[in-house]
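The chain that follows stands alone, in the form predicted alone, written as C-alpha cells.
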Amino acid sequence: MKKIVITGGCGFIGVNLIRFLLTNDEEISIRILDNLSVGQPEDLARVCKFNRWKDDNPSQWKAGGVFLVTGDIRDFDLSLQVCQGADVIVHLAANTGVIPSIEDPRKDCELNVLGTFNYLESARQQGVARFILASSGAPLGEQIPPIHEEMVPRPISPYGASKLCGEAYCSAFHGSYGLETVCLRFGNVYGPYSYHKGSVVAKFIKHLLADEPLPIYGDGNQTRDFIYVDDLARAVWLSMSAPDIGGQVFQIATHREHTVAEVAEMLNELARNLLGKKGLIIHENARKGEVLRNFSDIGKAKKLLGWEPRWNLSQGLENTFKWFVEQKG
C-alpha cells in the first residue's frame, strides 16, 4: 500500500496522519484531495513538503512524494483523476459535527453521502485495492455505552445519518464488488494542529489562551471518548494493510469515559501550571442532537488490527496544551 489518496488531507486529522505515514515509512506516495475550506496549504508545509498536483499528467507518484491536488469530492471526474493509480484511499473529507448539520443538513446529505460515493466509485474503476472510511460514533445515535459494532443504529441526527449512508455503501461496494471497505468510527479526537478544530478539546484551549470563558453546553455530565491523534493515525495505519478485514467497521477510541466538565477542569489546571491564570466555566443551554454518554468497546479493533491506545487523556491533553502555546508564542 504505498501510493495513498487522502481526501481532506490538509485538515487536523489529514495533516498528523500524513506526519505519521511519513515517519513511519518514507517509501510511501500521497495525493491529497482538498477544496481548503477548512484546511490550508500552510498547516499541510507543517508537517511536510508537497508540490502541486497538475492534472494533465494523473499518472504521477513519486516514492516519499506528496501533492496537493484543491477540489470538491463532488466532483466525480476529479475524483476518477485522482484515484488514478491508487492502492489505498482514505476518506477523511466531510462535513463534520452534529451542529452543523442540523443547521444544513442537505449540504451534510450531499458531501458525506455522494463525496463517499464518488469515492468508493472511483476505487472500484480505477481498481483500488482498499477504502477506507473516516465514520463516527454518531451513526449509533443515543445508546448506552460501551457502544460496539454489533449495535443497531438509530442516528439522532443528520450527521450520524450521512455518516450511517457511509457506512451502508461501503458495506455495499464489498459485498457486490469485493473492494476492501474499512469503516473506522472515531471517538472524539484531540491533540496538535488542531486550531482550526471545533471540538471540545481545541475551543477550550483557544478560550483559555484567549482568556475567554469555557462555555459548557447543559452540566457537563455528558461523556465523550477522547483519543489522542498520534493513536489515530496508527489505526488509519494498520487498516490499510490488515488482512481479511473487509466489509469490517471498527470503534477506534479508548474505552475510556470522561465528562466534558472533567476535560474542562484538567485544562483549566495545565493553564494554571503553565500560564499562571485559569478560564471561568460557563453553562450555557443543551444542544439538541448530541449523545449525552459516549464511550467505545475497541475490542474488535485489538483482535483483528492489532491496535490499541497508547496515550492517556492527562499525557494527550498536556502535549496538546503545549502545542498551542508553542503556536502563540
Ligand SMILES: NC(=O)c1ccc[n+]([C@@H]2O[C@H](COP(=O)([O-])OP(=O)(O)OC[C@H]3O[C@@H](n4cnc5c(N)ncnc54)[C@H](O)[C@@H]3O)[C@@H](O)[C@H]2O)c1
Second form
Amino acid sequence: MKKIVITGGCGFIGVNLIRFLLTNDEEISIRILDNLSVGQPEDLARVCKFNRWKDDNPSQWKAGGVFLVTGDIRDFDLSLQVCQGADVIVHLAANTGVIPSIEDPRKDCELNVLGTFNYLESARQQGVARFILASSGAPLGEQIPPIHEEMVPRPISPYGASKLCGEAYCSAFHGSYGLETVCLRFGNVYGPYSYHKGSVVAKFIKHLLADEPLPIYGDGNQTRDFIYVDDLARAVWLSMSAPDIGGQVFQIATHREHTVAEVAEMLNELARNLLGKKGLIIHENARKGEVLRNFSDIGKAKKLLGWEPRWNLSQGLENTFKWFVEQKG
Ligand SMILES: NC(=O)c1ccc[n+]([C@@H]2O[C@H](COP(=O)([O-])OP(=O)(O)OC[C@H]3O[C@@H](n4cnc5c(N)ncnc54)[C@H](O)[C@@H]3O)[C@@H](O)[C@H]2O)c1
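Swap state to the form predicted in complex with this ligand from the form predicted alone:
Shown next: the complete complex, the earlier chain at its head.
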C-alpha cells in the first residue's frame, strides 16, 4: 500500500487528483492537509468518502481510505505529524497565481517558500521517500517558447520567485539528504471542480453562464499551454513511482500554444451550441508580471515518466463546460 500525503487536497487540482488516484489505484491511502481557505470539504465529498483525521492517532493509514486534516502548511509541528508513516508527499497547497503574489508578496513568500520548506523538512525527518512539488512555468519568466527544463530561470513575478525557491530547496534536499524530489511545472490547468478559480477557462465559462461579457486582458494574442486536469493527474501519479527521477524538474503541459482569444471563441461556440448563448468579448488593460507567450516542450516527461497528454483542447473544454452547466442546473 502506498501512503500519500496531499497538501491542498481540497483545491481544484487536489480533488481531481484524488478522484484519479482512487479510480486508478486501489492500493493507496491518502492523508490530506488543507486549511480550507479556498478548497472546501464539500468539494472533496463530491469525489470520495473521507474521515476527519484524529491527531491522537496519527499513524492511521488504510487502503482506499482518505483522511482530512484541517491545518496550515506554515505549522511545522503539524506537518511532522501529518507526514509520519508516509511514502510520498504531493505538495499542492500554495499561494496560487501571479496576481495575488504581486498584491501581497510577503504572504506569497511565507506560503510558497516556508510552507514548502516545512514539508521538505518533515519528509526528511520522517523518512518519506518521495516529494512532489507543484511548480509552474512562472520560475522561467519571459522566455522564447517552447520553454524547457534547461532554460535559466528569470522569474518576473513574486509567484515565479517563490516557486523557483521551492524548486531550489527540492534540489538541495535531494543533493544533501537523498530525498527523491520531483518538481512538476504545470501548464495552465483547466477542468471540472475549478468553480472557484480565476484562471481563464473557469472565468470565461462562469461569465458565459452568467450572461456577462468575457474580459480579455490586452489584445488576446497572449498564448498559454492549456492542460486538461486528468492528464495532469496522470503525470503526478506516474511521478510517484517512476524510477531514478529524484532531483528532476519536468514541464507538464501539452506542447501546444493557444491564444486567449482562441479559447474565448471556442467557449463561445460551446455556449452557442449547447445553450444557444453568445458571449460578448471586452478588452481590458494588459496586466504586469504576466508573460506574453508560453508553451512547453514536454520531451523530458515523455521520456522519463512515460507520460503524454491524451486530451485535446476542444474535448477538454467541452467536458469542462458541461461540468459547469451541470453544477448550475
Ligand atoms: N491551476 C493551475 O493552472 C496551476 C498551474 C501551475 C501550478 N499550479 C500549482 O498547483 C497547486 C494547486 O493549485 P490549484 O489550482 O489546485 O489551487 P487551489 O487554490 O484550487 O488549491 C489550493 C489548495 O490549497 C489550500 N491552501 C492554501 N493555502 C494553504 C495553507 N496556508 N495551508 C494549507 N492549505 C492551504 C487551499 O484551501 C486549496 O484547497 C498550487 O501549488 C499551484 O501553484 C496550479
